[in-house]
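Next up: just one chain, as structure tokens, the form predicted alone.
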Amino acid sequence: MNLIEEMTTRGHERVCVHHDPDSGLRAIIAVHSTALGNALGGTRRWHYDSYDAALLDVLRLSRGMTYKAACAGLDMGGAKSVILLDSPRQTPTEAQARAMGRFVDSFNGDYIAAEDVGVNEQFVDWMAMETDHVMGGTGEGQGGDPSPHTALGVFRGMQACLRHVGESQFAGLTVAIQGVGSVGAHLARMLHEHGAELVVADIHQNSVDEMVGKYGARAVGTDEIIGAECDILAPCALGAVIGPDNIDSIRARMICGAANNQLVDHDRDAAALRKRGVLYGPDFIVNAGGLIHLAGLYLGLTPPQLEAKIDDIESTTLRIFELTDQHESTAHAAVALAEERIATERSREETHAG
């Protein structure tokens, strides 16, 4: 893969690669864009199949961030970071997750830290020992784990999906969601108290077990988790989940989940779900909660107006599927919105400076 030319072609301003020898850390550090603000985005430690494979996962997670920030309406920019494992599951340590704070730390505030997959509080807490620029500590004003306040995002979107089809309960509805992690967990809480009944499938037996014990939910494989027969299909879990080898095995009315670029091919499947009748909820509107809350606090916002902040997902949502008449999907009518937004902040930065 080339760089130079992925950077360009996506629109990334700064990707550094870094190299820590005496913890052993080998991380990427995408920045997207600083349009509207300095770039929050979450760390995540992963075992890729490939270099290649870490740096398409973090600049496609990065301009996901870029257009998060700027449809919940924050002043932030877009940026993420991948800590690439050397095996599966291999055991945090204290060392690289201060080399990762340094790391962090060069970028002088154009990039702030925050959770992800494979970081909780103590790493993010270690990389807090050498860096402010990061979010989702247990130190005071870090706002800890941002997953509950994802997942309440998510429900908000399924909410405006419910509304936008002329229903409005989850009662007598079923609800399948593919990985139940934190966040899915929290979603699957929520959905059960309203009602819902639940599908469920993680790669995790204890957490498949824990929803069917808790929640009355029915397991099915993850082999089989996306073709199954639902109302909303909740995409929990990694991304590059639907895509052509799939979409017509979907039995989903709607499609609204947390995970991150859950399309493999953005543009071609959101089209190909439209064309098939299923309502997709693009997921960098419907999963901003959890940013919303760091970010939030990061800005200096209050409680009352965070909350409300993530409450706005259900009408931003809304007003997707209003805009997608002229559009040719509901993920490119989320695009379009989150770059007017950029490119009306530059032409007004533009108007300032002359």
The other form holds:
Amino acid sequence: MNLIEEMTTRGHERVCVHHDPDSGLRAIIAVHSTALGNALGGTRRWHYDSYDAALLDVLRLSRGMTYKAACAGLDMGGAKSVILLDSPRQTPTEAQARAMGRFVDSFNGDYIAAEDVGVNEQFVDWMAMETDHVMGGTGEGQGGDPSPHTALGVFRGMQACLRHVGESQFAGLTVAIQGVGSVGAHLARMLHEHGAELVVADIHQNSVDEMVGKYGARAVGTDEIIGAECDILAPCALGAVIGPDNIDSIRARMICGAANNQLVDHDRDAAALRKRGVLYGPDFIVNAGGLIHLAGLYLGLTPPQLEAKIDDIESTTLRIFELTDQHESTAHAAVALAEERIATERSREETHAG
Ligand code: NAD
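Right, and the form predicted together with nicotinamide-adenine-dinucleotide (NAD) of this protein, after the form predicted alone?
Everything in the complex follows now, all chains and molecules, and the chain you saw is the first one.
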């Protein structure tokens, strides 16, 4: 991959690669944009097939964070980091986490790290031993696990979907959740409390059994969940789960879930969903609750202000649906909304500077 070319095309400001020989840490931090402020984005620990695959992942994810923060109304830019594991189940160590903390610290606050796949509160706490620029740990004001806040945001996104199609009640509806891990399980609880029927799938049988036992969910196979008979499909496991191979099998009327980069190809697949009459709540809009919680705390917002901002996901999602008449898809409208906010902020700064 030609990094400079990729950065230029995607609009990245800074991409740094780091190797710590003592701990064996190999990591990349990508800052996509600081136009709206310093940038908070999770640290992902993952075993990639190649260095290029890791680079592509961090470039895609960091740009997504810029759009997510902009649409969430946060004065935050977009960034993300990845740690390249030597094997899929490599055990996290304090030495590697602290080396990552020092790498994060070298950005002097332009980049603020947090949890992502493979990074839990313990790992964040270790990073926090080396830098103040990390959120999501157990320390005072660190915000802890963002998953419940992400789930609440997805729930608000679903409420927007319902309002857009002229409905308001979850009672009598069926929601299919792919992946009942941290976010999916919180979402399942909320939906059950609001009277929805649940269909669930997960590669971990224990997680499925818990949902069946607690909420009377119907379990289906991991290869059946995307095409399950339901009103709303909530992808809450991995990215790239909806594409040309399965779009025609989708029976849901709406898609709204937590996973990042749910569509194999953002533009193409969002347009295909629209053509099929499936309402797609753009992932980076509806899954912003965790970011709002952690970034909001970092920026000094009070708990009521944080809650109000997460609730705003409903009105932002609705606004995007309304704007979609002028765009190819809801995903396209969401990106346009983010770019508009960034451009407005840039021109305001230029006016002040002038
Ligand atoms: P998690 O790892 O706790 O849960 C993911 C679940 O998906 C696990 O239970 C896993 O077993 C299951 N899974 C994996 N592959 C699957 C498959 N093929 N079919 C069915 N289930 C499968 O992760 P999480 O924190 O709940 O996050 C879920 C998704 O939401 C991720 O894509 C993450 O990037 C995204 N997200 C999370 C947050 C957050 O606050 N945690 C915020 C924004 C976005």
